[in-house]
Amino acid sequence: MAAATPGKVTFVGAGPGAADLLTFRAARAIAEADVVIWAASLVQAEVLDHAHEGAEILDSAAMSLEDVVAVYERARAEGLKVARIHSGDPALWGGTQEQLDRCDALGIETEVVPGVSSFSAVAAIARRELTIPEVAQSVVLTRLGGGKTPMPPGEEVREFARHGTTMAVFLSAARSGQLVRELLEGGYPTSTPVVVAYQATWPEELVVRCTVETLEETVKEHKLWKHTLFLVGPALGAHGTRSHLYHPGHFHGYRKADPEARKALRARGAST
């Protein structure tokens, strides 16, 4: 007999760890779930406070993909709601696509709830904007090659480093020496600022500043090898620049430009 209500799997981005960085939508999905699958080593236990008393709680650390999909199959058959909690944002290194594909094959409804990525959380902790006018206007999100998941050709850190912009490097603390070599081979000066963040937003959070030259020794000094993110690039140390958006010479639909200030901006080659 078919379930009275259709099952559903919601992939919940839990953010970098702190329970109060959940979105309202994420909290609601957890509260409505009959089954909650979460990564205990990556998300703080307080997120489970949103689950209702009778919810089934499963730790994904002990589950293979096949084990997880079996829960989705049961959800479809019994009309259950599942909240699959992923750390950070499900769009980044979350293993969500293969689960979404399996759900599509099963014919069960899915939803993805975005979460705060650790790179933006670390930028907030460091009180740094990653896109500074005239310094860096792009952010590269990447990881070192040579780990469990091979990198496609052309996506090595050294290749991205050639752009000289801001980089957020995930999953690479265990090979900090290789990371430094590739950053230097890509063209970053040894003096380039780096923010090293371990367990960002957790009680044991550690955020330190160094340079590309001292990155490896910093990692080894603090014995970091996982749960660590690197922000690299000149924007992390830039000061004294100004956004054109709030310049008196810039105009848009809600504000007119000061004529003299506009001339000054245009003299600098800016589009006003």
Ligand SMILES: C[S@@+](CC[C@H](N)C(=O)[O-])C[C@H]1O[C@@H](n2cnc3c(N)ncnc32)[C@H](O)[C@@H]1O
Contents of the next structure:
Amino acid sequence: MAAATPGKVTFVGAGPGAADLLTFRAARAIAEADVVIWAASLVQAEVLDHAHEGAEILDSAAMSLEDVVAVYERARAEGLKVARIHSGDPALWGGTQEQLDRCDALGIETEVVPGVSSFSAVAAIARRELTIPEVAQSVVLTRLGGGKTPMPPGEEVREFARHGTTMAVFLSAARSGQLVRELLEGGYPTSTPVVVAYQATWPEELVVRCTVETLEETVKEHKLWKHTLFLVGPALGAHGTRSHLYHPGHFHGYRKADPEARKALRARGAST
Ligand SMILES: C[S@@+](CC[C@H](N)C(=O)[O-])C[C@H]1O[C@@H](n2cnc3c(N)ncnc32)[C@H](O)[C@@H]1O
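Coords for the form predicted in complex with the named molecule, given the form predicted alone:
And the full complex, kicking off with our chain again.
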């Protein structure tokens, strides 16, 4: 017999760890869930305060993909709502696509709730903008290849480093020597600023500034090998530039340009 209500799996981005970095939508999805699957090592336990009293709570650390899919199958058969909690934003290194594909094959409804990624959280803690006019206008989100996850050709850190822009490097603290080598081979000067963040937004949080030259020794000094993110690039040390958008010489649908400021902006070669 078909379940009275259709089942649903919601993939919830829980942010970098701190429970108050959950979105309202994420909190609602957890509150409505009959089953919550979460990873205790990646998300703080307070996130579960949103779950209702009778909710079944499962730790994904002890579960294979097959175990998780079995829960989704049960949800479809019994009309249950599942909140599958992922750290940061589920779109990045979450293993979510394989689950979404299996949910499609099972015929169960899905929804994805975005979350605050760790790279955004670390930029906020360091009080840095990652895109600074005339310094860096792109952000590369990447990781070192190796071990279980080889990089597709052309996606090596060394290749992205050639752009010299801002880079957020995930999942790579255990190979800090290789990271430094690839950053240098790609052309970053040794003096390029780096922010190293361990367990950002957790009580154990450690955020240290260094340079490409001192990155490896910084990682080794603090014995970092997991839960660590690197922000690299000249934007992390740049000051003094300003965006055209807020320049008095720039006009748009909601603001007129000041004529003198506009002349000055044009003289600088800006297409306003
Ligand atoms: C499996 S990936 C998940 C990324 C996650 N989906 C996101 O958007 O942040 C795990 C990696 O993300 C980074 N990371 C996640 N949370 C972090 C945190 N609170 N502090 C520092 N790095 C973090 C680390 O590089 C870690 O090795």
